[in-house]
Each structure stands twice: as C-alpha cells, then as structure tokens.
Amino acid sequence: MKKKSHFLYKPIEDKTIVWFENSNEYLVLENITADILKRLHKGISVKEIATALAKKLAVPLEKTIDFILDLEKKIYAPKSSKKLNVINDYRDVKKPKKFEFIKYYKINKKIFKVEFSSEYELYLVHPKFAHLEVDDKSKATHTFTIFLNHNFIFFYVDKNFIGAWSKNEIHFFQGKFSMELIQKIHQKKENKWMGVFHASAVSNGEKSILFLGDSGNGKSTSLALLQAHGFTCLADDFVPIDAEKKEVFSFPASISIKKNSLETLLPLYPELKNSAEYHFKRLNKVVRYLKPNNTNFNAHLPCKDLVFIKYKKEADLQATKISKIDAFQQLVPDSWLSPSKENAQLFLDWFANLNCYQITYSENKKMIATVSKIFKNEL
C-alpha cells in the first residue's frame, strides 16, 4: 500500500509550486503536471486522467499513461535516508567536568553563558559573537554547553540535550546553535518560525529587505556599505522569519567580511585593519568580523522585497525585477523551512507577495541609491 502524501499548491506566474508534507520539499511544476498530481491525490484513476490528458494534448493514450505512471512513481517513491554514524546511546556520553573556555554574551537584557571544551569548539561559534562578550558572570539567563566526544560535537542548552554532529556536519551544528539562540532571544519555539534564510537583512527602521547572492558576489560587503550609510543590519547569513507576523527578526551575529573587500571597507571601518582574521579551510575563505550597528536585538520588521545582488567590476548598474520562480529556485535550497503544513502555507503566501529584484553594480554610490529607491517603492 502506497503511503499517502499531502501537498500544498501555489500558482505563481506560469508555474505551480508544490510542497510535499512527507519530505518537506518544494518543487516547481508545470501547471499540467501539478493538475495531474492533484487528480492522483483525489484518487482518480491513472487511466481516467490519461484519457483526458491525451484528448487535451492530442497525443497517444499510451504516452500519457506512461508519463503519469512515471510521475506517480517519482512522487510516491520512498525517500532514501542517509545513515549517520552518530553515537546512539547518549547516556554513555559524559559532559566534561571542566571547560577550557567559558564565554558570556549579553543580548538585550539576557546573559548567555557558553561553555566550550576546547579551542576547536570555540572557533566554531565565538568569532561571530565576540562583540557581545561581557565580563558580567553573575546571573546567566541560559547556559549553552558544547563539547567534543568521539569526534562528535555535542550540544546542550540548559542541561537539555539538543543534538550531536560529526565534524563533517559542522554547518548543521552551527545552524542549530543559531536556532536555539533565536528561540531564547525572541521567546519563540522552533515551530513558531516560518523559516531561516541564508541571506542578509537590512532595514530603514520601517521595513526590511533581504539580500541574497552566491558566496563572493558581495552580499555582506553591500550590507556593510549600506550600514555605513544610514541603514541598519538586522541579520547577516542567518535571517529568521516568524510564522505569526511573517516578519524578519533581528539576529545578533557579526557581518563576515572577506579579505578582498577590505580595500573598499577600510575607509568606512578602520577597526577592520587590526581585527582578527579567521581561516575557514572547509569553506576556503578568510574572513574578519564587523560589528553590526543594530542596538535592538528585539527588532522585527516586515519584508516585501528580495534582492539578488552582485558586484561586478566595471559593470554599469543594472536593477531589474526578476521572475519570482527564478528567485524561488535560488532562495529555497539554502534555506531552513518549517516542516509544519501551516507554516509551509504561510511561507508560500508570504513569498507570493514579494517583489524580486536583481542588482548588478560596480559603483557603491549607485547601489546605495538604488536600494534607497526600493525602500521607497520607486524602482
């Protein structure tokens, strides 16, 4: 007996985005394909669907039957699950009695105590949050514990086990650390978040814009430039959006600045000259961290605009609206999206109402002026 799948459908432009509850996956389908899927889900027979489709498209019945059977096989085929070599009996894992590093970070009025068993774990977290470090060790609101055991990173929050990850899955641990942090900062459990996006979020105090782009395209550099010209950094790299308000919430991490951006940014941020440099071999990049100018990490603002930004040497500025479908296909793969059906519907509805742009630039002033126009709905 095949497992029943549940779907959500959202027509956008000339396509249909389909969400699959069993796998929490999104696919962009042609409208005819989405319609077949709806009919299969309603229990209509393959032959009946194929007959109607063959008549509509004026193609042989055998071809439409084969097409529908192939689609049905792909949709209902069981997903292969990747087996992880994680230690299953966590009761045998003992937390260290002593920690080599203990850091205290102040976010709004809360003090976060973070225990690191070695410099390796410290390196995974501290650089992004070093600007929040305080000496106040009296009353920690929450305690985060991170230690290495049998080559796995173990993570506890307030003595509650959160998870364990191999060294090949460090980015998953870092994402979970940030997820636990925003839950505590904003007092919202994981199921209250619509999604988290690998983007930068900038605000003008009234609303926010999301900036996206492949690594090296200048996303964080653009954010730093905008921050120096009166805009506020809400979040960099990890942008959470809640389910209730569908708004971008502040995240207190620093802005990561790559080495090739220093020449542009040093006149604006002389502190970068002597700031620590971090080498991330896995990502093949060297970065320094810039303190965000946000002073209110409780802030949350609506977002109606998505901008794919790219710095290109000697390029004339180009700023155009782009296909929402193209934007969707670039946004989703690098995002964490809530697996709940209710939140998936909220995400589809939110996305359908976004304006999507592409900005290519070489002159910083023109880029800043263009972003100002987007904030004013003038582009």
Contents of the next structure:
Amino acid sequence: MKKKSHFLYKPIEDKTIVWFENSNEYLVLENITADILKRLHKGISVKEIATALAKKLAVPLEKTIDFILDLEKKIYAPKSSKKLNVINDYRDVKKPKKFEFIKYYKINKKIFKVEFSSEYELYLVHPKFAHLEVDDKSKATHTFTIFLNHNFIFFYVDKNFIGAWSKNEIHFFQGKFSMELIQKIHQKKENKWMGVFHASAVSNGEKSILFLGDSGNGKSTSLALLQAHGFTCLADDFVPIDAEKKEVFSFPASISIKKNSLETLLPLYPELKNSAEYHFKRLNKVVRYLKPNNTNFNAHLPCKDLVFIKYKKEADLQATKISKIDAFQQLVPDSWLSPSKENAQLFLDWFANLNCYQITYSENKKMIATVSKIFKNEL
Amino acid sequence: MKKQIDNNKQISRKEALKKIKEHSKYAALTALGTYFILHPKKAQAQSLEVPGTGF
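Can I have the other form now, the form predicted in complex with the partner chain, not the form predicted on its own?
Full complex below, order starting with the chain above.
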C-alpha cells in the first residue's frame, strides 16, 4: 500500500536527512537506508527491497528482510505523544486593573506599549529592550500585556491571549515575546518564518554570518568585539530567518555580556562600566546589557556561513571547515524550526548551501581577521 | 551437560578471512540501521536568564 508522503529527503555530504511532518523530526540516515524508506513509501514490497539489498551487500535474504521490517517498525512506529493536553479556560483569568510598570519602546516607526503587573515581569523583558525606551506615549501601535496569575505568566498582544507559562518555562515566554515582537516589527506571521536560531548574527552590510556554540563559548562576546571593529550586530541570542527571502532579520534586543567578558570589552565599551548589572542567581550568571550598533531594525541579509565559535584561553587560532552533518546535529536541537512542510523544505535547501566553520581563539585580533576572511570568501 | 569448547581447533587462513568477511557484511547492515534523531525546539526560546532574586 502506498503511504502518503509526509517526508522530505535531502542528501547532505555522505548522508541523507529525512524530515517527518507528523513529528517535525529530522533523521540523519545512511543514503541506502533513506533509499529503503523511499521505496517503502512508494509501496514496494519488503521482499523486493530486501532481495535487492541482499544482493548489494551479499548477505542472506532473511537478514535483510529482518533488517527492513525492524527499520520500518522503528521509523513508522506511531510516535508516542507525551504531550498532555491540559485544557485551560483562560476566560476566567482577569487582567489586573492596574499595572505597576508601563513602558513604551520605539522600534522603527512603531511604538510598543508594554504593561507589566510587577517588577518580576518587568525584569523578564525590560533589560534587553531598555535602549529602545521612549517617553512618547501618544500612539501605541501595539500593546503587550504581561502579568502573573496563580504562578503563571500570562501574555496578551492587543488583547489577544497568546499564552501562559509556568515559572520554569520562562525562557519560552521570553521566546514568545520576541516572536510576537518580530512578527509585528516585520509584519510577518509565525508561519512566514523558517526558524529562529540560538545564535549571534553579525553583518558587513551585505551579508550575515551566524555564530553558534554552547552558552559560555563566547558568541555574544565575539559579536561585541566584531561590532567594535566595523561590523554590525543584526541579532543576538534570538536570530529569526524568514521563509520568503531566507534571510536573517534584524532583532533589536541588546547583547548580554557576562561578567567574565567585561575585562575584554571595557576598553571598547566604556559605557559598560556603569551600566546596570543583573544577577541571575539560579543560573550563577551576572550580565550587563550592551546596545546593538544596528540602527536599521528593518534590515535583513542573506546568510551563507555558520561559525561555531569557541573562546579558549591561550589557544592558538584554529579556523577549519567542519562537516555539515556535524553542524546540523548541533544546530537543530538548539533551534525552533517551523513545523510546516514548505518551511522545512526551505530550511533543508538553505542548510544544504551553507559553509560551516569552527573557530577556536584567544586573540581577538586574529578572530576578527578570520571572520573578515569568511565575509570575503577567502577562508 | 557442560558444553565442550575445543580451543585448539585450527582453521586455515582462508577460512579465517571468510569468517571476517561474513562478519563485516553484517557490520554493513548494522551501520545502515544506525541513525540520529534530531528534535528542534517545540517553541521559540530565549537563553535562560531568569531573575533568581525574590522568587
């Protein structure tokens, strides 16, 4: 029986990436394995596929039959959906009558009014956007409302309920806040975005490079160093790429600078000396926020290069091209990727055309010179 | 009854090579069944930066 095609296939290097629509999962398979799946899809019998495989690998037929049946069972097995569908009736939730803090932020020509019921909600959002605050209270283009109710953070945009998050899901509330913001800034609904990447995006005015790496590897510090040397910060921590142009869009949040980067950055950014320090005790993190040097928050630029960056004390500069399959394995679990089939296809096509590098450095000048080379396609 | 294992059984070089070849055939099949499953994030997220004071 022919199975309805809810899969996408993309050969990359010596492997094939298969995307599953029902689970928005990406599988990295051997090419032959992906080919077996394709044939199963087409409705070709297990025996026929197994016979060809047995011949190809010179192994007994019963072994390949077992192999294919096992593969089919594993891959087509219904994904156990652990998601509990708790039905919440948020109609009963009453918005506070009074908001302790109301801030106005100007982004491009739009004014965003954000209402916070208490200091706790204020600190979840405001530090990253404080540089955009204005006194102009005349015409708010959009109103974002944030309040705490029964230990849940509630979020509304222009009176529409967006979501509610428990306190241990705060980073998803913050992500959603940013997602709503980019939708309003760039007038693109969520399904018009290919993905949002946990990265730093830097540009030379013509194109952009994404810096990736685990927290603490130096993404934001590298971005701050680069923006002090003629490059522009397009986005930090939350990097949206749209579906139509497949370009990195500017996101206006400031760059979070950890305490241990201050020594390096203070000579370049004396303003950091007196800027507010935020203590995230639970995460053992102390950060200050640095304004991005980008002034055009409409900007969007193509991206052809991914750089996994790592600051390592006393390391000699190492800059190498890395396997795209390795890069893919690091990129996907750390990203939000649109679950729509069209967008997943766009993502696979976009990824297939990227160059992926790894840079390890301790000397800032050498890192900046290497990034300049990548911009000029000279590495 | 205890199983008798004859450790002194000699096989020829040719036989040994044949056995290795057979094993490597199955290794190829095992390799085909090895894959990675990657899950993107279910929702957009920001780096964890949550005030730790007061709550």
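Treat the numbers as computed from the prediction; the structure is a model and nothing was measured. Residue numbers count along the first chain shown, from 1. Superpose the two forms; the largest set of C-alphas matching within 1.5 Å is the rigid core.
- Relative to the superposed rigid core, residue 48 undergoes a CA displacement of at least 2 Å between the two forms.
- Residue displacement note: residue 310 has its CA displaced by under 2 Å between the two forms (rigid core superposed).
- Core-superposed comparison between the two forms: the CA of residue 342 stays below a 2 Å shift.
- The shift recorded for the CA atom of residue 58 between the two forms is 3.5 Å, with superposition on the rigid core.
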